[in-house]
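One chain comes next, on its own, written as structure tokens: the form predicted on its own.
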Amino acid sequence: MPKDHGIGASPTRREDVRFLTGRGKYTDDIALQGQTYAVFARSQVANGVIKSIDTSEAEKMPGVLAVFTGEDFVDVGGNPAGWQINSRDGEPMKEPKRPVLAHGKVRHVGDAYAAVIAETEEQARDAAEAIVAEIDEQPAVVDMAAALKDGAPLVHDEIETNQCFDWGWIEDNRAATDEAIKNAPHVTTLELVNNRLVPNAMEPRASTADYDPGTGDYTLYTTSQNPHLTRLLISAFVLGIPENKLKVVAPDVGGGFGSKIYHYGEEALVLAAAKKIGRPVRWTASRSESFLTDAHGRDHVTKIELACEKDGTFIAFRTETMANVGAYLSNFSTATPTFLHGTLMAGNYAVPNVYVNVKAVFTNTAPVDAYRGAGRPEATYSLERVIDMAARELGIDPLEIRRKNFVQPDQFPFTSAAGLEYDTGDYGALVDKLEEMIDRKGFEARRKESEKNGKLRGLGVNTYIEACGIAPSNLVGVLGSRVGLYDAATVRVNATGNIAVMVGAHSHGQGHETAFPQVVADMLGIDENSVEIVHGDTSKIPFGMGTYGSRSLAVCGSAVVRATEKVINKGKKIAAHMLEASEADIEFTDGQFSVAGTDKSVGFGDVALKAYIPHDFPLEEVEPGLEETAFYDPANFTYPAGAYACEVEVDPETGKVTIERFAAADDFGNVINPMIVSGQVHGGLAQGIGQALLENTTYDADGQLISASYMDYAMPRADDVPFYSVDHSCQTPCTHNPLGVKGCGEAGAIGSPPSVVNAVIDALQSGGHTNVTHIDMPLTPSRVWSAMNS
């Protein structure tokens, strides 16, 4: 029988009650007394020199309280990149300043150069339109290869290049990898594009700021996955507000997918404006602003080579990638194409040689940063597409070539050729489960049935591994991170026995308010409903590094475990006093403290009450109260893995691709709430399928975003995705966190794009289109039809 509570059970998400009944509280729902509104004037050209900005008419318009331009922020700091990356020759990356408002130049369409604060949003919008900016439009550079050519227009004149860095990993592997490929019996080469995406969270970004002149305290309500990081960046680098005078609150957040990890200039602007006018200031993005200014994802152009024996044994992978970072460096933009991507280029495989080269390139486009999976989807897509192509060239079954090269269970812990130490895994078991799920033996019959109906049917497979639980500090510090990536939790047991757990992680769809109480309740033997999760308010929670990289349970959840263990240990001291026994003889099981070998016991609730009524405590041994804090910094990443399969039908008359079946077998280690995990996988699969078939961010040669609305940017809808078959029963627990968890939030988005593309190529090949070996995403009907008819 499935469990009905605690770890491993699937209670319904308690937070969904307020979300589904319209009682969620988002940043735009927060209305402060005297609130005013901000609207930004944004560049309509991708590259231009600001000659003048005339705000005189705007300042005289009804309701206008203040107008800001970039000149008001010349003397403040810039928003820095979170990771320092050095080029192969040791030269530090180029790091131009990212200002609050553009001054001197605008560098992408949507770059804000002025802001109006007014009594109403309508008044602010009218005044923003009255600002007259003389901007001398310059030639823009959008294509990365063109940006690296001599004489290309410069995005940042002061650094005299459009190359941010030229990174190699692992540089010591370079010569051996080159030699291995040079002498290999077979080499498969593939050039591919990982298409740029717009995150499109349901809730647009929003920020509301307040300033108290009596105390000098600032409060920022904002749509953030990482409120402590936002506070740190604003305090230490951008505005210089003392950190103890700035409170950042991230209330309910309607999705982020990475795009709300970072600090944005709008947050600093509303804080500065609130102090200047002495009233709260609110800004809420329109969907058009979100398309133009939210950090985009992906955007890699890659050449990958796979060297192998004639029997399919892998010898080496070598990749060369150009990664677009857009007009400015965002907080994780330098980590995503390097250490979150290059270190995974060995995949699940015991390949002896790997070398990765990444050139990061500035262009006159919106900044590019982490998007669901952040580097791991890009690595998996390159690997799994070239492996599929090699299998076809060598006439080897696509699953068998992968099985042949897997790291085997008896090889763990295993250090990959890309430098990571995988702790546990059984990739063959995942493939066994996948084959069971997809009825592979029945595929040919299904293919023939499709052919009778005039359709081509294909089966695509892939396997993946990812590095999750973004940490540990000592490792990411070596890799260039400028912050630690630990997390923290405080477990506060009240006198009546109910519990508040303050966590550094932030929930924006992950179900923390359900899953974290399962952990605490399971450990304490109490009702989950007596445990409340507090998150998102820097004045209430311990310093933590937020939610991204599937780190919530692996890192913050482990901090919760450690803090709860401290509570139990103190409870034993109190129980020993109450039971007149030695602390060493106290055992704790199912909510009861008992004296070993006797029937003497006391319940957790009684101990909690006693902690706050310490009339007879030996105070030199036991302090009053029952509240503990723990910071947790893991020893390694966690390494979820999976095997995915997709079946498609292709209409040869139109090129339309229909996904008929999709199966995902994942190893997430121990699973706290199977229902939440399945939901996370479902969401990731939909996003990956969206990338594979529909979504594409497109700029024209002048840097104009021509996919700037849902009229031109195709998001997946319900009829674009199938009913998924998902399984996470193949569990090899993580060995270096107390929960044994690995992380699940990004898996679906990592494993689905190559599965879909592999399936479409298989369908076309089966229909006689043997010349079609690759089609770049998205595989729109036009692209597929053109490939078939080229």
Contents of the next structure:
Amino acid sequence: MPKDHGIGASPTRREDVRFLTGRGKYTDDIALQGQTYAVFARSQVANGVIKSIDTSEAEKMPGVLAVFTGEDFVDVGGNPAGWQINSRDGEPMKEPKRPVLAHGKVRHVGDAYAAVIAETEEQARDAAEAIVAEIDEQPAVVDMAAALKDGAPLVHDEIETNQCFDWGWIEDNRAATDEAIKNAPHVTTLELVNNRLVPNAMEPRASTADYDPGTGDYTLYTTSQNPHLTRLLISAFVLGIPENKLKVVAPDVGGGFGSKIYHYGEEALVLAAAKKIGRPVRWTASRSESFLTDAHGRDHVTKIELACEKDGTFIAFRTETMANVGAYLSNFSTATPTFLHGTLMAGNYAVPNVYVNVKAVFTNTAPVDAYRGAGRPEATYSLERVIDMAARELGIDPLEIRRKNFVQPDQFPFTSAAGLEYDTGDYGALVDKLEEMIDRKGFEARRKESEKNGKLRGLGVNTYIEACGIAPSNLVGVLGSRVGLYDAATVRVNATGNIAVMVGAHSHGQGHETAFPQVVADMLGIDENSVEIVHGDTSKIPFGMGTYGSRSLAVCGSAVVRATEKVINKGKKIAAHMLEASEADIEFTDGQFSVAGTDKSVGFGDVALKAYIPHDFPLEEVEPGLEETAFYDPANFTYPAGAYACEVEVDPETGKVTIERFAAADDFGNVINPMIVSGQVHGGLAQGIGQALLENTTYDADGQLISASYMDYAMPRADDVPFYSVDHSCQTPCTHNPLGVKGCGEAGAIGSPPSVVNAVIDALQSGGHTNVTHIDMPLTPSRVWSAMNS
Amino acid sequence: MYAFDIERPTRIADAVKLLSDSSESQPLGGGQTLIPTLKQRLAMPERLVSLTAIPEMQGVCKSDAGELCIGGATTHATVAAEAGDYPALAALAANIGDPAVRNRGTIGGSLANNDPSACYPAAALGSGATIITNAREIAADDYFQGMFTTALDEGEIITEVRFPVPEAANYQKFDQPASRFALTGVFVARFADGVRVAITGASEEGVFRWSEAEEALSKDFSADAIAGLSLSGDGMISDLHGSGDYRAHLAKVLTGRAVSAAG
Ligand SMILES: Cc1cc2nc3c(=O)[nH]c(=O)nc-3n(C[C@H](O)[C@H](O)[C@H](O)COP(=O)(O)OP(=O)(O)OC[C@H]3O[C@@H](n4cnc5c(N)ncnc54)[C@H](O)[C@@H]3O)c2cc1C
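Form predicted on its own already given; the form predicted in complex with its partner chain follows:
Starting with the chain above, the whole complex follows.
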């Protein structure tokens, strides 16, 4: 029987009531007395020298309160990259300054070089149009290979190259890997593109700043996945406002997918403007601004080689990748193609040799950073495509070649050839489950049926492993992270027994407001509806590194567990006093503190009340109140893994691909709320399918974003995706966090693209197109048709 | 958006007068094309003259000659619901955009705009419809003059569109994956005196008739009849959604499918 409450139950998401009835409160819904509006003047060219900016007309326009240009921010800091990566030769990465507003040069279409603050948004827009900027357009670099050539136009003149770094992982394994590949009986080589994606959160970015001249306090309401991180970046690097004078609030946030992890210049601008004019300043991005300026995702060009024995035993993976970082380094942009990508390049496999080389490249395009999956989708796609290709070349069943090479259950903990220590897993069980879910036995009959209707049918499979629960601070510190990646929670038990839990994780679609109370209620033996989550406000929450990298439950949830344990321990002290027993004899189960071996007990609610009405309290032994805080720093990453299968039909006349079936078997360790987990997988699958079939970010040679609206950028819609079959019953609980959980937020987006592409190739091969061994994503009808007819 | 005035006349004559008063006036149909253009500040009319409150321009009826007459401000949703006498046309309207677009967008607005990827131009040209304006009647063959270009004069409005009803017809639309306008769309209509084939979404010149296919299909109304024909990719739209050759190929495939579906 499924549980009806606590851990493992599936209560519907309490936050959905307000979201679905239009009562969510987003940044743009917050109206402050006397607020004004900011509008940005943005570059129309991808690369240009700013000769002059004349704001005199704009300043005279009706309603205009202030105009800013890059000149106003030359003395403040740049928005930094969060990880320092060193090149193979030991040189630190090139890290040009990312200013609040462009100064001297504009570096991508949409790069803001000025901002107007006015009484109304229309007035600000009118004035922004009246700014006269003389910008001398320079040739742009868009293509990464071209950007790395000698004499290429430079994105940042001062660093004299477009290469940010040239990173090797693991450099000491390079020679052995090269040697293994040279001597291997079979080598499969694949060149592929991991296509750039525009995040397209439903809610565009927005920021409202307020400044109190009486106290000198700033408040920033902003669309952030991690308000504390934003505060830290603004305080420590950009504006230097001390943390205790800056409150950052991220209210309801309508989707982030990574793009709202980062601090953006607009946030600093509205803060500076609010102080200057002494009134609140609001900015809300238009959809066009979102396309041009949100940090994009992916954008790798990769060559991968798989060396194996004739029987399919893997010998080595060698990868050379160019990773686009766009015009400026966004906060996680240097970690994503390196430590979130290279370290996963052994996949689920006991392969002895792995070497990864990543060159990060500046181009005159929007910055690229972590996007749902962040590095792991790129790793999974490269691995699982080349494995599929090798299986086909060697005539081995695509699941068998994977099974043959899996790390086996008795090998855990297992240190992969890419340097991570996988704590636990059972990949064979996932694949067994997958075959059943997709009805693999029935596939041939379905293929014949499709052929009768003039369609080609294909089945594609893949596995994945990812590293979540980001991340052990001591490990990431060694690897170049400039922050720690713990999280924090405070459990506040109020006098009448209800509970507020202040968490550092931020919920913007993940369902924390429902799932976290399940954990606390389960531990305390109380009704989960008496537990509320408080998140997204730096003035209310001890600290937090936010939500990304599928870390909320594994890291922040662990902090919640630790804080709740402290509450129980303190409750025991109080109960011991109330029951006149020794603390060591107090047991806590199902919401009752009892004296071991007796029938004497007192309920959790009574203990809470006593904590706040401490008449006859042993004050020398225990303080009044019942509130505890814990910081949790994980011991390792967590390693969700899964096996995915996709079945497609291809219309050979038009090249159109239709997904007929999709099955996802995931191991997320223990599951708190199975319904929420399924929902997270569904969303991730839609994004992965979007990447595989639809999402086609295209810059032309001049650096203009051709796909800058929904007229040209195809987002997955309901009828683009099938009814999914998802399962998370194969569970190997994480061995190093208290809940045994691994994280499920990104899996769907990580695991799905290769199975879609593998399925299409399988379909085309079955239709006699044996020369078609690869098509780059997105597999639009025209690309598939062209591949079939080339 | 820049500020503008808006008028909602209830008679065609008043609308025409408002439009001729000032060259800065522009007709407003359902606003599904015009409003996004204004929001992006790509146009700045001083005055919009809404046509959707004019009863004479609303609804679907049948003429004595058996033609289907559709008011110029009739929404796609109304055509989808009420053009049952011309099922291929009703089906085309039912598949434009999404419900919001269909509940606002109008046939007159679509034909006046003449987007090279729009659906109605294929129906009008493929049916040999007559575009009726406040000033005159224009045969579809004379009306479409290239991408976003029509025979309409400044201030002239489409008050009605008259469709002869064919014996058999079908519209095949192959969606552009993002906009879901027609990446290529083909309207085939068989009349007693011959077959018309109109192709949208493909040519740089906008909607056009494929005369070789019409000839072949007039002799033998079957998909096989066009097997030996082909369209050239030259002059076809080439963009990130498909090359000219791909569109030319699609046009042929869709023509065959339309013929088979029309039966
Ligand atoms: C999301 C979306 C999806 C769409 N999908 C499709 C699709 O699949 N297929 C398709 O064909 N179309 C599609 N459209 C376009 C839609 O059909 C519009 O309705 C149409 O393009 C314009 O009609 P309208 O009534 O909205 O005109 P408006 O936007 O009001 O006006 C368009 C132009 O026509 C002029 N005008 C309007 N009415 C008249 C008139 N009676 N006489 C003279 N001039 C007039 C206006 O001045 C303006 O220049 C889509 C639109 C959107 C927003």
